[in-house]
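Here we start with a single chain on its own, the form predicted alone, put down as C-alpha cells.
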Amino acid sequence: MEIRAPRGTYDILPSQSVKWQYIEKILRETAAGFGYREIRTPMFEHTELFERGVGDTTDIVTKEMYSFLDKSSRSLTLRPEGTASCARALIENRIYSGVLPVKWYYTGPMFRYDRPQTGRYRQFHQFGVEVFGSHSPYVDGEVILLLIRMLEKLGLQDCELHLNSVGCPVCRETYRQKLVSFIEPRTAQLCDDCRTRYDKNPLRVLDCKERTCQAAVQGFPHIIDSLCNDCANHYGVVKASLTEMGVAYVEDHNLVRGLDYYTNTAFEVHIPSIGTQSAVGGGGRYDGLVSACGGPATPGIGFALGLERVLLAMDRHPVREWPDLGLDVLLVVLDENLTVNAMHLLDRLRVADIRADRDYNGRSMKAQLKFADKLGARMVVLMGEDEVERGVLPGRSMDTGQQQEVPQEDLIALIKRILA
C-alpha cells in the first residue's frame, strides 16, 4: 500500500520552494527594514500555554489543537499560532526587564486540525511580527503599515484593510452586556457552539463563520459606540496615522478578537479576488496577553500572514517572473577517466559562486546536452581528453548555441561574462 502525506499536509517540491524562498526573503528584508529581529521558538509547547494564551473557549483550543502526552505524561501541543510562544519567550528570558519595545518576527509551520480546503491546511505556514512594550497607537499604525508594505513589495496591490477596535476590559464589559441582551432572544438561531459560549464571550458569536449565526446577529450593536474616552482616542489616532500615510481602510464592525486580553486595535487584510478564503493576514493589540501567560503587565501588538494564502494570491495575479535558481553550468564530461579533473573544476566553479553540476549516470554527450536543457542550465562546459591535454575548455550558451574555447584559467571569467 502506498504511503501518502497525511490529510491536510503537502510537499513543497523544488519547483515551488523557489517561490517560498523568494516570499520569505522579501518578508524578512522588509521586517528588518522596520527594525524587527528574528525569533525562533519551539514547534511544540506545553498545552497550558495555548489554553491561557489563545483561550480555552476558542475553536483552536477546543477543537483544532494537536495535543499529546509525552513519556512523562505531560501534555504538549504542536503550536497552532506563534504569538503565545513569543509571549512565553519574553517572560522566560526576562526580555521585559530590558530595553522596550522589542520588535520580533518569526516564520514557520503551524498546526491545526481543520477541514482542509483551498488555502487552508492542517500544517500551514505563517510569517508573523510582534511588538512588546509600548501602548502607543502609533505603534499600531506602524505595524499595520508594515503588513501593507510587505504585500506591496510582493506585488499584491488589490489589498483591502479591515479595521476595528475592541476597546479595553472596562468598556468591553459595558458592550458585553449590550450584546448579550441583543443575542439572548436570538439564541435559537445560533449554532451549538455559539449557544454554549455567547453568555461568557458574546464577541465570539460575531466572529462565527456559520451563516445562521451571521444572519442571527444582523443589526447587532457596534462596539465602537461603547468605547471609553481613552479607547476612542486610541482608535482615532490609529485611523489618523493610517490616513496620513495614505493607507485606505474599511471599518468592519464584525472584526473582533473575542478574548479578554485583546484590546483596542483589530485588523485584517483581504484580497477578495482569491475567493472565499480572502483573508491573507491579520492581527491586533493584546495588552493582557503577557500577564495571562504569567508575566508582568506588558502591552503588545502583532500580526500573522498566511504564506499559503499569499502564494495563492501571487499565483493568481502574477506580477513578475519568479527568480531563477536553476543551474548556471552543467559540466559535460566526455570521458569517465576525467572524473578527478571534473571534481576539481566543479569545486572551482562553486567556490566562485557559480551554480554547477555534472551528470553522474554515464550518459552520452548528446544525452548530457538534453539533460542540461531539462535542468534549465544556462551553459554547458565540455570536458574531454583532448581539451584537458590542450589546457582549454569550451563553454557553450544554451540560449544562443554559441561556443567559445578558452584556457582553463580563463573559464570562470568567460562563464560570468556569458551569464551576465
The other form holds:
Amino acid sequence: MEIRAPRGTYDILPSQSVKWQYIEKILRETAAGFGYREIRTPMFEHTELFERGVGDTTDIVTKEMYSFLDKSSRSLTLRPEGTASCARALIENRIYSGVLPVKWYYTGPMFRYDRPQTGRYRQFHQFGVEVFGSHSPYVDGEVILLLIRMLEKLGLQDCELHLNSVGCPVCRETYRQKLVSFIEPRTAQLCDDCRTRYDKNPLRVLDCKERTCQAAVQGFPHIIDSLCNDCANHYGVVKASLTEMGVAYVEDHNLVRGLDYYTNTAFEVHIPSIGTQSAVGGGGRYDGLVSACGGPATPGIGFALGLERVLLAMDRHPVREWPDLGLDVLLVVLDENLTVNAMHLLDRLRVADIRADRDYNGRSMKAQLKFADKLGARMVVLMGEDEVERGVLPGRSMDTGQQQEVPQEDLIALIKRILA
Ligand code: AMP
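Got the form predicted alone; any chance of the form predicted together with adenosine monophosphate (AMP) too?
Every component of the complex follows; first up is the chain already shown.
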C-alpha cells in the first residue's frame, strides 16, 4: 500500500516553496528592521515545559500535544508553539541578567493534534516574536505595529486588528468572580467543554466558538470595566500609541486568555476572507510566564503569525508576482564528447552566480530546448564541436528568441546583459 503523509501534514513542493522563501524573507527583514534577532530552539522539549509554559488547562496541553516517551522514558513533546521554548532559553542561558529588553524572532514548524481543515493542520508553521524585559506599554504598541507592518509588506489588506486587555492577576480575580456570577444561572445552555471550562477557567467560555455558548453569554460583563488603575492606564497608552501610528483596531471583549501569566494586552489579527479559521496571528503580554517556567519575574510580550493562513490570504489576491527562482541558463550540449567542457563551463557560470544546469539524459537538441522551456530557463547556451573549436558560444534568449555568438570569455557578460 502507498505510504502517505500523516493526516494534517503536507509537502511543500518547489512550486510552493518559492512562496514560503519569499514570505520568510519579508518577515525576517521586517523583524530585523525593528531590532529583532533570530533564536532557534529545539523542535522538542520536556513535556513539563509546555504544561507549565502553555498551561495545563489549555486545549493545547490537554488535547493537542504530540507527546512521547524516549528510550530513557523521559516524556518529550513536539513543540506546539514557540513562546515557552523562548522563555526556557531565556532562563537556561541567563539572558535575563544581560541587557534588556531582548527582542527575538523565530520561525519553523509547530505540532498540534488538531482537527485538520482549511487553514488548520497538525504540522503548521509560525513566525513569532518575543520581547523579554520591559513593562512599557509602548513596547506593546510597537509589537502590534510590527505585526501590522509585516502584513502590509506582504500585501495583505483586509486585516482586522482585535484588541483587549486581560488585566493583572489581581483585577482579573475580581472580574472572574463577576463573570462566574453572571454565567452561573446560564450553565445549562453551555456546551460540555464550557461546563468544564466554567469551573477551571471561566474566561475561556467567552471565546468558545459554539453558537449556543455565544448566545448564553450575551450581555456578559466586560473585563476592561474591571481593570485596576495601573492596568487601565497601560491599556490606555497601548491604544493611544496605536492611534498615534494610524493603526485601526476593534475592541474585542471576547478576546481573553484565561491563564494567570497572561497580563494586560491581548490581540489578534483576522482576515475574514480566508474562511472560518480567519485568525492569521495573535499574541499578548505574559508578565508571569518566565516565573511560571522557573525563572526570575521578567515581563514579556509577543505574537505568532500562522504562515499557512498568511499564504492562504496571499493566494486569495493573486495580484502579486511571486519571485522567480527558476533557472537562468540551460546549457544545451550537442555532443557527448563535450562533457568535460560542459562541466567546466557550468562551473564557471555557477561561480558567477548564474543559475545554470544541463541535460544528463541524452536528449536530442530539440528535446533539450523543450526541456529548457519546461524548466523555465530564461536563456540557453549552445555548445557544439564546431563552436568549441572556434572558441565561441551562442547564447539565445528564451523570451525573444534572439541569438548572439560571443567569444567564450565574454559569455558571462552576455548572459548578464540578457538576463538584466
Ligand atoms: P496561537 O499560538 O494558537 O495563538 O496561534 C497563532 C497563529 O498560529 C494563529 O493565528 C494561526 O494563524 C496559527 N495556527 C494555530 N494553530 C494552527 C493550526 N493547527 N494550523 C494552522 N495554523 C495554526
